[in-house]
Every structure is written in C-alpha cells, then in structure tokens.
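Below sits a lone chain in structure tokens, taken as the form predicted alone.
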Amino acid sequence: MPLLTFASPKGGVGKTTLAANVASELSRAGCRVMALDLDPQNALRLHFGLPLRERAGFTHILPQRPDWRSCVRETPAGIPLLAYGAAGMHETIALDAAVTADPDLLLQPLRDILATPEIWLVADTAPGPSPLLEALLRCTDLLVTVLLTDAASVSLIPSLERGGMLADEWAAQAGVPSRFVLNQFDPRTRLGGVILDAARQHLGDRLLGVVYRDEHVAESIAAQKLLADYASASKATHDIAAIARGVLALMRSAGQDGPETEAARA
C-alpha cells in the first residue's frame, strides 16, 4: 500500500510535526496508518505521546536485520510507530554507511510492510540528503517536501523551478511524484505574501498546501498531543486536514485506493 515520505532541505521547518499530523488526519479519514521515523532526532514518537524516556527503536538497529513486527510500538495516539530509537553520532554514521553499502537493510522490511494489505506508511526523514532517504525513494509513492515561509525559502524557489532540490531531484530521477507544503505562513507580514506568491507561481499544482502560523501547533507539541486532539478547530488543524485530503486524492488518481469516507471526498 502507499508510502508517503516527508523530507526537507533543512531542519527546523516543521517536517516532523507535519508528518505526524498528516498521518493522524489520514487515520481519521479511515486509513490504516503506520509511521516510520528515519530521523536520528527520534522525535516522531513524542508527537504520538510516547514518553521522553522511551529509547527503543527500529531504524538504528537496521544493521542487525530486526523483524519489524517486533519493533512496532503502539502509541497513545493510536498510530503504530517504528521509531528511530536512541542513537549516538557514531551509531548514526555507521548506519548511513551500512545502508549505503546495502540498501536492502531498509528496503527489505519496507517491502514487507508495504505488502501488508491496507497499510499506509508515513515516513519522516532527516533534513537534507541521506542514504536512508535515497533508499526510501525506491519505494515511495509520494514525496512531500516541507518548506518554511522565511527568507531562506525565497532563495530556494529558483532551484525548485530547475528541479535541483535534493530529495525532489532524486524523486524525479526515480519517477516518484513530488509535492510541496509551505509551513508557518503569516499573512500579516509582507515577506510571507511574497513567498506564497512566488511558491504558487513556480510550483503551480505541485504546491500541496499551506499551513498558517498557529500558536496551537507549538502548544500541542509541548503537550505531546496531535494537533487535532489538542485544538480541533484551529486554523492549522484545518490546513493539515486539507493536505491529507490532497494526499488521498493523489493516491486515488494513481490507483492507490483510499477509503471512500466523507472526509476523503470533501
């Protein structure tokens, strides 16, 4: 079933937050969702309510060829998770080297998971290029690159038009559909409007959605709750729900049948 991959050219853009909350909205729409954390920050678990002391994981022990089924953690949010796990710098570097030498360390369990009927796998990746992301794109059905509404994003837009956007470029080479999300948009600032206009002009229908700057997002993270559970009526909640509907529409058009729920058709 579908693999949805979240990536970003740099850190601090809200990629993990969006991955967690889009997974939540897909689940609410009737999809059977599982989350996979490929980011050494090991932060996806916190969005799903697992405690800080939780150190167990899946990704960081890939060289040991673990059975993914034994590594799945049920979460208070109700979304099963394959966490990255607690890993130090040397362990992370060694994992990158191992996956570079043998991509099947990641691809074999991925193919097994995706062969499971009805599972929608949502993967969060480390910022920028990585061997894990390069391997992951071989199985990805849709790549979502998250950009922040800031001055740095303005400088990136010309490279977006040329297709030279790291993961986006790799996705094009692999024939993987790619979309973009603009995060933390503030219409009250002049720069925000300039960035949004430029993104719409250069990306067209590849701009999957825009998420407004909303204080409820940071508050939900601090509370270790998904946004829809913390502030169901917030602007950002509605924006992320719209992105999830866009994902469902893209997957249905590509022949990946999603649930025909009222939320999915809206």
Ligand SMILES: Nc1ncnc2c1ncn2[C@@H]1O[C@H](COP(=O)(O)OP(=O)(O)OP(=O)(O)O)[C@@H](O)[C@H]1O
Second form
Amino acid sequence: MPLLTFASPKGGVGKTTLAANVASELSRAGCRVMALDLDPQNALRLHFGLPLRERAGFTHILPQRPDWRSCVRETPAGIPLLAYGAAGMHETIALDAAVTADPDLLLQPLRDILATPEIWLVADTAPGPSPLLEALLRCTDLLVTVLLTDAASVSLIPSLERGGMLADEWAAQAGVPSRFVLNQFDPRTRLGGVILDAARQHLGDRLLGVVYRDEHVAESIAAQKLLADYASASKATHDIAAIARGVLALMRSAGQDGPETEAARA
Ligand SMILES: Nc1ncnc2c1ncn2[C@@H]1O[C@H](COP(=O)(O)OP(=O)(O)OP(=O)(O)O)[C@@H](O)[C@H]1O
Ligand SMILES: [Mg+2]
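Previous: the form predicted alone; requested now: the form predicted together with the ligand:
Time for the whole complex; same chain goes first.
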C-alpha cells in the first residue's frame, strides 16, 4: 500500500505537523494509517500524545535489523507509530553511514510493511538531504515537499521551475510523483499574497494545498493533540483535510485503493 513522504529543504517549515495531521485525516477517511519517524528529533510522537521520555524506537536500531512489528507503538491518538527512538549524535551519524552503505537496512522493512494489505505509511523526515530520505524515496508513492510562506521560499521558487530541489529533484529522477504544500500562509500580509501567486504560477497543479498560519496549530502541539481533536473547526484543520483529500485522489488515480468514503470521493 502507499508510502507518503514529507520532506523539505529547509527546517522548521511544518513537515512534522503536516505528516501527523494528514495521517490523522487519512485515518478519519477510513485508511489504516501507520506513521514512521525518520527524524532523530523524535517530534512526530508529540502530535500523537506519546511523551518524548519514551526512548524506544525503530529507526535508530535499523542496523540491528529489527522486526518492525515488534517496534510499532500504539499511541493515544490511535495512529500506530514507528518512532525514531532516542539516539545520541554518534549513533545518528553511525546510522546514516550504515544506511548509506546498505540502504536495504531501511528498504527491506519498508517493503515488508508496504506489502501488508491496507496499511498507508506516512513518513516524516529530517530537514534537507539525508541517506534515510534517499533510501525512503525508492519506495515512496508520493513525495510532499513543504515550503514556508516566507521570503526565503520566494527565492526558492525559480529553482523549482528549473527542475526541482533536493528531494523533489531526486523524486523526479526516480519517477516518484511529487507535490508541494505552502504552509503558514497569512492573507493579511502583502508578501503572503505575492508568494501564493508565484507558487500557483510556477507550480501549477503540483501545488497540492495551502495551509493558513493558525495559532491552533502550535496550541495543539503544546496540548500533545492532533489538530482535528484540538480544534476541529479551525482553518488549518480544514486546509489539512483538503490536502488529505488531494492525497487520496492522487493515490486513487495512481491505482492505489483507498477507502470508499465521502472524503475520498470529494
Ligand atoms: N500552519 C501553521 N500555523 C501556525 N504554526 C505552524 C503551522 N505549521 C507549523 N507551525 C509551527 O511551526 C513550527 C515548526 O513546525 P514543525 O515542527 O512541524 O516543522 P518541521 O518542518 O517538522 O521542523 P524540523 O525541520 O525541525 O523537523 C511549530 O512550532 C509549529 O507549531
Ligand atoms: Mg520535523
């Protein structure tokens, strides 16, 4: 079943927030979703109500070839999680080197998970390029690159037009479908409008969605809750639900079966 990967060239743009909440919306639409955290920050778990003090994980022990089934953690939010796990700097560097030398350390369990009927895997990644992301892209069905609605993103847009950037470029080479989300859009600022126009013009239908800047997002993370559970009527909740519907439509057109729900048909 499908693997959906969230990535970005820049850090702090909303990858983890979107990965967690799109996973939640897909689950609400009837998909059997599992989340995978490939970022040593371990932040994905916070959205699912799992405290950081829990050290167990999956990604950081990949060189030990763990059975992924025994590493899946049920979470208070109801989305099963394969966490990164607590790892120091040396362990993280050693893991990157191990996966560079042998990408199958990640690819083998991924293929096994994706062969499981019905599971939709949603992966969160560390910012920028990494050996884990490079391996992940080989199994990815849809890459979602998150861009912030800020001045630095404006400067990146021309490079998008020239053929991509980082993960998006690799995805193009590997023939992986790739889409973009503009996050933290603020319609009250002039720059926000300029960036949105530029993104629409340059990305066309590769712009999967726009998420408004919304204080409920930060509050939901502080409350260790999914956004839809914390503020179901918020603007960002609606924006993210629309992105999940877009994902379902794309996966369906690619031949991946989704649940027959109203959300999927919309
Ligand atoms: N739409 C939004 N509106 C308001 N705040 C947001 C929105 N999206 C994300 N944020 C805030 O932006 C910050 C960064 O979000 P997040 O941790 O998801 O980014 P990230 O890309 O995963 O970061 P990193 O690169 O460090 O992994 C968080 O404090 C989050 O609450
Ligand atoms: Mg993150």
